[in-house]
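Have a look below at one chain only, the form predicted on its own, in structure tokens format.
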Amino acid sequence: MPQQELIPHLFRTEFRKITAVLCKTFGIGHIEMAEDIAGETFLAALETWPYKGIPPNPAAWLYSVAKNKATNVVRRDNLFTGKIMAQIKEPADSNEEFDIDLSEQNITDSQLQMLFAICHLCIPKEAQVGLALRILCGFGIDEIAHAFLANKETINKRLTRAREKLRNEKIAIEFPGEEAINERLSTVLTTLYLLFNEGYYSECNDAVLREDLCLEAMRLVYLLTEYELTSRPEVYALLALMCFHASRFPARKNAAGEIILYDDQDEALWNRELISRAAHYLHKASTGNTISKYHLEASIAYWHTHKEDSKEKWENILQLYNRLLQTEYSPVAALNRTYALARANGKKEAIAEAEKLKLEDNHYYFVLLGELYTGINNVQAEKHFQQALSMAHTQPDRQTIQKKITMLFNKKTASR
């Protein structure tokens, strides 16, 4: 791999490992210091490798530099007292290396333990996702701001407040007991679900799909399936949901980066191996007596991997949406349920249901109404598409809506 690609790649894969282990070692009160040490480690690589060449084992080089920098911090600062000093023994010999356990097992454990610490109920959901992106996924402040459509100053303040809250609450970076896991696992899964959605329904002006966000969420959910106390049906259901969606990534956008809607996707581009893996995880999720929203959404996603336009398919999807709305109502699920209703029972019934929703602050609502009125009342359809176009946040969304308006215009012209 060329040097200009290697360091960004290692930053994405190793920054999170170094930061998680250092956070666990130093404690929750020193998250920023852990991030600084990890950042300085990569700065050293940027300054050294162009002149001395890439080391034989780049990751080991990074770990060695991180250990040295951590040792220097421990020697220089007098911040480590009480519990921290009991955990970290300052080297008696000035040449002795500060010991950080960067074994594969400790790296995995540290990431999971940080995940449970970050997802403590004392900080808000957006801050949880932001810290997960920063600490566990290696995203920079610019990238996090981009993902949230916010400026850097807002993100910095949000993360600073979250770190301070975790510090003040003295949240431990450790595996919670079974009772605490029961209390916090729902929040952890919600955070990872939101993280995946940030990528899958990207609000960035230059992207309709952020695969890096999605893959990071999938990686963290997979780690949960590997840990005995969190290897639970709802975790497998969430992983199945993500895999079903990820299987259609190659077909979801064209060469110009524009979104390709489901009906227009090339089924040959779907990843059948990932679909098979998703089905396996969904089967593993079928134990127990509880059906979570992730079970229902994964089952809906399963039916979307069957491209044939059969009544059975859409009736199954409609019934799953009915159960989903009973389990946990959301405007997005209500909109999607109305589309399934149109495919199962016809557009007229769906229009009546859609207009009851009155989601007039959501441009997808007007896109749906435009779709439903197309072929029934094209003038009304165009009106709704124009409203959606005026409200759309991103260029890809605007392009997709404009194409629908153009198609309506072409039909109108052809019928004259």
Contents of the next structure:
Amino acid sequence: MPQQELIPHLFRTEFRKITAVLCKTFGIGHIEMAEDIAGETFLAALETWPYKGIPPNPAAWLYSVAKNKATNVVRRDNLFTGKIMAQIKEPADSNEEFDIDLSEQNITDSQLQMLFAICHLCIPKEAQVGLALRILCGFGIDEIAHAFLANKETINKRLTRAREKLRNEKIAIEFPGEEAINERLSTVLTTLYLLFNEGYYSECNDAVLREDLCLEAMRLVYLLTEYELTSRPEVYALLALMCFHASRFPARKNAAGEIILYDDQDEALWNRELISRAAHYLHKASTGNTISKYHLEASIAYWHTHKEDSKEKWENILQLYNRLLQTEYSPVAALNRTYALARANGKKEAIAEAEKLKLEDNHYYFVLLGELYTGINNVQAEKHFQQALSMAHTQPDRQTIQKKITMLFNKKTASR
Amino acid sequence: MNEFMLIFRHMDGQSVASPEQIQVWMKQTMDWIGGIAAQNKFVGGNGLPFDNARVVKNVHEKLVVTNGPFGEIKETLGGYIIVKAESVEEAVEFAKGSPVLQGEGNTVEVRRIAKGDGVH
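In place of the form predicted on its own, the structure of the form predicted in complex with its partner chain is requested.
Let us now look at the entire complex, which starts with that chain.
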């Protein structure tokens, strides 16, 4: 790995591990302190490595620095208030070495436990995702603000309130029992689903794909499948969904970093191994009687791995969207369903259905209408594309729409 | 926003259709419901299979159980869906799309669901 990428990479992978373990050690009341210690640890690396060289095992170096820093904080605290130690179940003898367990097992456990703590129903969804980005993905406040299209202050306030709430409610960082899992698993999955989408459909900046974020979300879902009480069908379904999407990473961007739409993607670039892993997870998801929205979305993603069009493909996708919308409405699903309807039943029917959707505040709605009218009424099509163009707020979206308009004109001249 | 129940009544629930015809109706019904759901107006619904149906009836102060609702009445209940709509007119527009109405004499009854707000 090139040196300039080492610190960002380590930060992505190790910050969250250190933070999760420290949170677990100190208790939910000290999330911020855990974040601070993890942050200072990286600062120490930045101060030391340029002069003394990068240690042979950078992660181990970071762990030992984090341990020392944590031990110092605890010692200092012991001398003055004893606030932190009161949180720790077995107070260490002052002579005894205070131990922070950074073993692989404890890292994994701590992260899963933190995930469930963060997803406690006492804090709002936006704050849960924000905290997850911060603590479990090592995002900075800037990046979270970017992801939510909000300013730093708002995010800071939101996270502070959430930390306070967790502290006041004395939420335990532990493996939840079966009852708590039933209560919180869907929130946990929603959070991870949002994390993944944040990376995959990122509207916040013009770098279309934030693979890191997606991989983080996948890793956390994978951890859930490894844990007996949470290895449930819907968890496998979510993992399958993510793998299907992720299989298209290499095909989604061109050399200039612009997004390539599904229809134009080179399927030779799709990651076949990920696709077969996704199929395996989807198979594992098909036990039990419940069909979650993740099952439906994963099945839709499965059909999208068949590049060639067939009646069967679009009919299946249409019916899956029909069911998905009955399970949970979303504007995106409504638009996609209408597109599938056009492919399965024809454009005329789809246009009539599209006109009923009433999603005039969504520029994708006008992209869809433009697509549907293309070849049927190109004047109408262009009007809709222009409307979409005036509403689109990211550069990639505008480029995509502009291309569609250009193609429309090419078709027009070609047909004359 | 009110909720309305759309109740499907068939002239004859026992008439046998070909598997191909059933397949077509199924798809039409699923697309119809999907279209309502795509407008975020779908609440719920279910089919009511005729198979193994019973009717419990008061006959001269005695309860009599008969097989199925057929024979005595012409129309039978085939299923229902519940939709959200601003007005009964909007609900009626949804109803008009029901594939059930392709059958001569079949009906879709539109009924507002009481809100339990003390007014109804």
